[in-house]
Amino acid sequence: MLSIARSELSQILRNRALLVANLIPPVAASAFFIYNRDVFERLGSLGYIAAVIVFTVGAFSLYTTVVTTLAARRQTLFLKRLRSTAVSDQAIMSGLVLPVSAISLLQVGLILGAFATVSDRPDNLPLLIAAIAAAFVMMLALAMATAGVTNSPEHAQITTLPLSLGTIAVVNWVAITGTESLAPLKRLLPGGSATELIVNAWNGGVPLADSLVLLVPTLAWVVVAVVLASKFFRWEPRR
């Protein structure tokens, strides 16, 4: 697994188009939100800014990059060759997604660290870490499911748009309007409960038990995505 991960990391670092398209824009967008934090705090809260940062990185640096990577490796028959070795399917997938996952986590950690330095620190750091982990696992699982219906890296630009943009829309809706109304709908949408959890962890003022319950819908999406991935994912090029 580690040898696959090292090889994948070197390919990512050499692929300037991938770096520019998927990894740099989330950093730029996050910098914009942090620079204009007073405006966005009045619109929502500091927790809103944190949630947008987490899901901007999750949707583009993680989700879109994983879908593009898996589609590219399938198209070049790299997945098929790996599967003919003694390495298990789980180890192959873990090795392929580990570099992107590590880069995305590093991104969000550094960006949120900078945000906390120039603003107030999160009220509950362990809860924030749990929320980020749940959100990233969900986006990673959804990426594997989306890769199952993506024919090529070019096709990934289309197949990833609905979920990546839809998730960002959900984050803004939930974080700005809150969950006083339409709470079940907002929490069941992809990213909705994780957004509320991030907001609670950063802003504080919500009992821990009430916040932990919000992990359930996010983990439910993980289960749904894994089921879809197991049904649709292909190791050979799609025709």
Second form
Amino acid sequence: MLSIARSELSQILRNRALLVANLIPPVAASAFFIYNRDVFERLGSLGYIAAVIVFTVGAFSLYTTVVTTLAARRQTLFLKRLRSTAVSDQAIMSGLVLPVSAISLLQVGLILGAFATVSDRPDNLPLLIAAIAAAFVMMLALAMATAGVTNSPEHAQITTLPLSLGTIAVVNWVAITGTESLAPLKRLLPGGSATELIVNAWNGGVPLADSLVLLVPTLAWVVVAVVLASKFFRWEPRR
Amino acid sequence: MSCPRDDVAALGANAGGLCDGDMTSTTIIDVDELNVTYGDFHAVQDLSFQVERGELYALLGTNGAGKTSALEVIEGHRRASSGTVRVFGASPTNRRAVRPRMGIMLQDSGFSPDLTASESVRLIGRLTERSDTVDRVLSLVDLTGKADTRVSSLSGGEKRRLDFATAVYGRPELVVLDEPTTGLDIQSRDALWDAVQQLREDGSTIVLTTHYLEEAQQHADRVGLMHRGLLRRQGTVPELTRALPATIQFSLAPNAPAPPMHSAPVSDRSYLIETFHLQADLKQLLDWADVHAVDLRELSAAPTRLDDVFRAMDTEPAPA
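Got the form predicted alone; could you also share the form predicted together with its partner chain?
Whole complex next, starting from this chain.
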């Protein structure tokens, strides 16, 4: 798995188009939010800015990059090549997504670290880490499912739009309007409960037990995405 | 059953386990009643054959004959619709059991364009769990000078050679080659066959498909001929060609006497003799030409080739 991850990291770092298109924009968007934090804090809260940062990185650096990468590796038959060896499908998949996941986690860690330095620190750091982990696992699982219906890296530009833009919209809706109204709907949408969890972890003021329950819908999305991925994911291009 | 030390040594660096358990059998690949279907399309029908240790078995067929589908099941890339395939006595989808002993050259390269040639070999080599050096296999296919070149900058022929290099990394006991020489120039083809010969001397078993029938005729111990999903013929080249006549072709001057044996005129003065006794009939023809001072123009004599078997097979009605 580590051999695959190492080679995958080399490939990502050598692919400038991928770096510029998927990894740089989330940093730029996050910088914009942090720079204008007073405006966005009035609109929502500091927790809202944190949630937007997490899901901007999650949607573009992680989700879109993983879908694009898996589609590209399938299109060039690199996945088939890897399956010609002794390693399992699980190890191949883990190796392929590990570098992108690590880069995304590093990105979100550094950006949120910078945000905490210029504003307030999160109220509950362990809860925030749990929320970020749950959100990223969900985006990763959704990426594998989306890769199943994505024929090429070019096609990924279209297939990733609904979920990436959709989750960003959900984050803004939930974090700005709160969950006093339409709570069940907001929590069931992908990213909804994770957003509420991040907001709670950053702002504080909510009992831990009430926050932990919010992990359930996110993990339910993981299960749904894994089931979809196992049904739709293909290792070779369609003939 | 014990395995003589000399035999183990002769089988190459990664032949460990060759005399263990299931390997007391000489059958490396056992295909039994294999069927592969895509929807309503029957790509492979009731295919059965075995490949013995040390053999070079060529699976040949026209486009769409089903040979790649069959090969993909043997490689473990595709599941059989019905029937069984065993490789080293195990299911080919059991990667941990089979792949360390099996090298695969795919029909399409499947390399990442952003990795170099040496990185590609190193990655795949490590994942096969065989031990070898990148330099050795790259030099085997004359790609040492391209070690640091990205795959995207390699030519089609160089990618095929790189593919072969990964397949033979660690001198596997079984090497599966899907159209190995397609796209290669003549020097590269010769070099590849030299490498295959070396593998065979090291004890490897080879299974391949190719469109170059003369290569199969020259190198294969046994040949399986597939047509429309069915294995229509199987055997050694002499066994397969025995049923069809060899040919003698020549042309005569306008005033020359008729040839001594039955011959079919191809055109006005050109003749084609079909014979199952090539040497005797050729001698008779040459003696006749000598006695009658006849000039046999454009004389050629050709033994039956796999091409002829193929053409004959194509015109046969499909078995019920």
